[in-house]
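First comes one chain, alone, set out as structure tokens in the form predicted on its own.
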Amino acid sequence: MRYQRVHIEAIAYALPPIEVTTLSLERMLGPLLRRLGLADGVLEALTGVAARRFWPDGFLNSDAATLAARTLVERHGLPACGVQALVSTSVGKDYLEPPIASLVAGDLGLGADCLNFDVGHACLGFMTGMTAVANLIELGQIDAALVVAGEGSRTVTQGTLRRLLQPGVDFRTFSEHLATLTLGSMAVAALLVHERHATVGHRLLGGATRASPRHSRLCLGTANEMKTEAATLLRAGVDLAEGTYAAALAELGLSTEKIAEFALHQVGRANHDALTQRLGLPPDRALRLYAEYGNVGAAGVPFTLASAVERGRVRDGDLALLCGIGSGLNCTMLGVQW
């Protein structure tokens, strides 16, 4: 896929206020860890995640997405043409219906001419939402769109802790639920516009998407539980990413040397290391945020890009590659000329 007229006008995120350390989770799981003969510090040693954040109890995914969108509007404003689409890409849902996008559009007071819908694509959702609205912009059907993701991990983490403290839990069950204990919360919003409404030169170039649905059952999640075949998922995900990376470079005419920053989905140390090694990415050009924030679902890749820009790792004119992988398995990589 290639885009000629699509710009990322602005991106913003909102951090949940409550920090929960991995050490505190270990203390809660003390009886299980002692029974399994696992040493203190095992969770952080296995995952590289030292902390994650929670929203206050009762704070919905739509509340988080609205907060990120309002943060973006307060800092950057909206184009004179208005917003003709709002897409929510959160993994979690507040209700089966209505879609989160409708709730956020209502919270923001968007009008009758603003299309709103949800994109469900696991942790790849935000990037899939970006491509959906980029297609509409490129075709000239809309001029501007908001893509949002509000992720909350409190419910599934608390449910997992309760489950792991039940009698009879063995090491295999602990391993299946380990990835759940890396989940964090976050909210992100991005404003994409047609080039004629752009005030900055952050152009979305396009990229490539690949799928491996034969691995669709390696990670199965509900609102209260997520079971993962972590080792197999890691290998299959890296295999899929390798093919997607080659396709994206070929599509955009790029090489590793030309890319200033690789914004990877933040999963954990093992995934980050495996991906950078297999793809041959310079480690100093792939920001690590999982240690402080955990795996924040669909918000991970845009949060990484926004953080890289804030830290001066991506400057005007630099090339960045957004690299997302979602359970299913699906992978998308998108180039941005910042």
Given for the second form:
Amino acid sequence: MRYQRVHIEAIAYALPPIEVTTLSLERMLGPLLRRLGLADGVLEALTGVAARRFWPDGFLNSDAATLAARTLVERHGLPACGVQALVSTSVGKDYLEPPIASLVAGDLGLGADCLNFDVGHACLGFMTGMTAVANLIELGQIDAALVVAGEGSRTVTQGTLRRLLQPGVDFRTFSEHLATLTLGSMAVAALLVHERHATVGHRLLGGATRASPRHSRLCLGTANEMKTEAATLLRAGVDLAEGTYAAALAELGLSTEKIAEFALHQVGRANHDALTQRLGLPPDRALRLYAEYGNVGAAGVPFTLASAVERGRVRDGDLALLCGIGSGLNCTMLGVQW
Amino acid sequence: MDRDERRTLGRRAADRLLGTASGLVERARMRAQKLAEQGDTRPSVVTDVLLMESQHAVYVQLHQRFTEKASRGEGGLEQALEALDAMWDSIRQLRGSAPAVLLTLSNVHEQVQHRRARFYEESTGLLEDAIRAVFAADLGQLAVPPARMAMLVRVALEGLVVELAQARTAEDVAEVDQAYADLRALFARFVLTPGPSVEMISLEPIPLPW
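What's the form predicted in complex with its partner chain like, now that we've got the form predicted on its own?
Whole complex next, starting from this chain.
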């Protein structure tokens, strides 16, 4: 998968206003943790996640995605050619119908010539959304598109806390639900354009994608809970990433040394370490944001790229590799020349 | 039935089981050893498996006794020490069979190895479960997590079995008894800790879903 004419014109994110520390969750779970013999600080020690953010109560995924899109438009504007596609990619959904993309398009006042649809691809959604609109741009079918993801973890976290505080919860149940407590909230938007409309030179180069559907049932999430076989999922994900990485490097003619930053999907300490070690990535070139924000689903990879740019880790002309893994199990790696 | 009566009945049941098992194992082992000297190792496999089955039955019985007590609110350090004593009693009752136990532990026959692995897994699981039940109100203060505490207890008792098997005189046996008494005292002193548990020192990051 190679792109010749696709640019990332802008990327922006919106931070949820409410910070919830892991310590505060532990305080709520105090009776359970004491009963299970787990001392203070256990959640952060096990996961590496110290905090996550929540949107205000009642703030929907579409509200979050709209906020990120508006932030992008306020900072960078929209191209004169307009936007012919809007793709929403969040894991969380407001309703079975309509698609979140329709709600966001309505909020933004986009017109009849703007295709809108949702991509459901778990935490890989944003990158799949980018690929979908990049294909349309490359084919000449559209000139510009917005990709958005608005993730909210408040409901699922609160549901999990209630469930864990029920009488009779044992260590196994606690372990099964632990991952849910690492989820965070975030919103991201990216504007992709045909090169003739680009005002900055951030090229989307292409990349590779791989699937492992035999591992499709290792992580089952609903609006209220998420049950996982995390250890198996970690191994399978790292295996899949290894193959995807080799394919992406070959496709793009790159090597590890040439890449300034690896924008990894943010999950937790064990996953980050396992991935960087297996792929042989220099740890100082893979920004860690999970400690402050947790796992923010589909928003994770683009948020990491945007943060790396803000912090001066990725400068104009640098090569960055976006590395996403999502339940399914699917993996995509996309090269960007910033 | 009051508490002491229940305790006495529980002990009697375990004693009967152990007495029977001990006698059976000793006799069977002697026969097996004679046959092994003649080149037939099959009887030793049978006795080794029997020995583990009987010891496992004792553990099941002890587990039931102490988890039932814990469910009635009789938990804590005192009960833990009583459980430890009961396990030591069961080992002391098998004193005559301790050499046979050693042979069982070192038997390389595949069937015995398989049963031994299962015995370790099951007995450690029972121990862990009992520790969780007995210390239910104090789990946060356990010096090490229940699974590792179970492993510690198993290792300590197995070590005492080895010592017991090598005891030849009454003085030797008294030394092993003293070793148990010291172990028990250390356990009583350090099993619960007011500070951070060992678990906090050695926590490893866990995998999370992508």
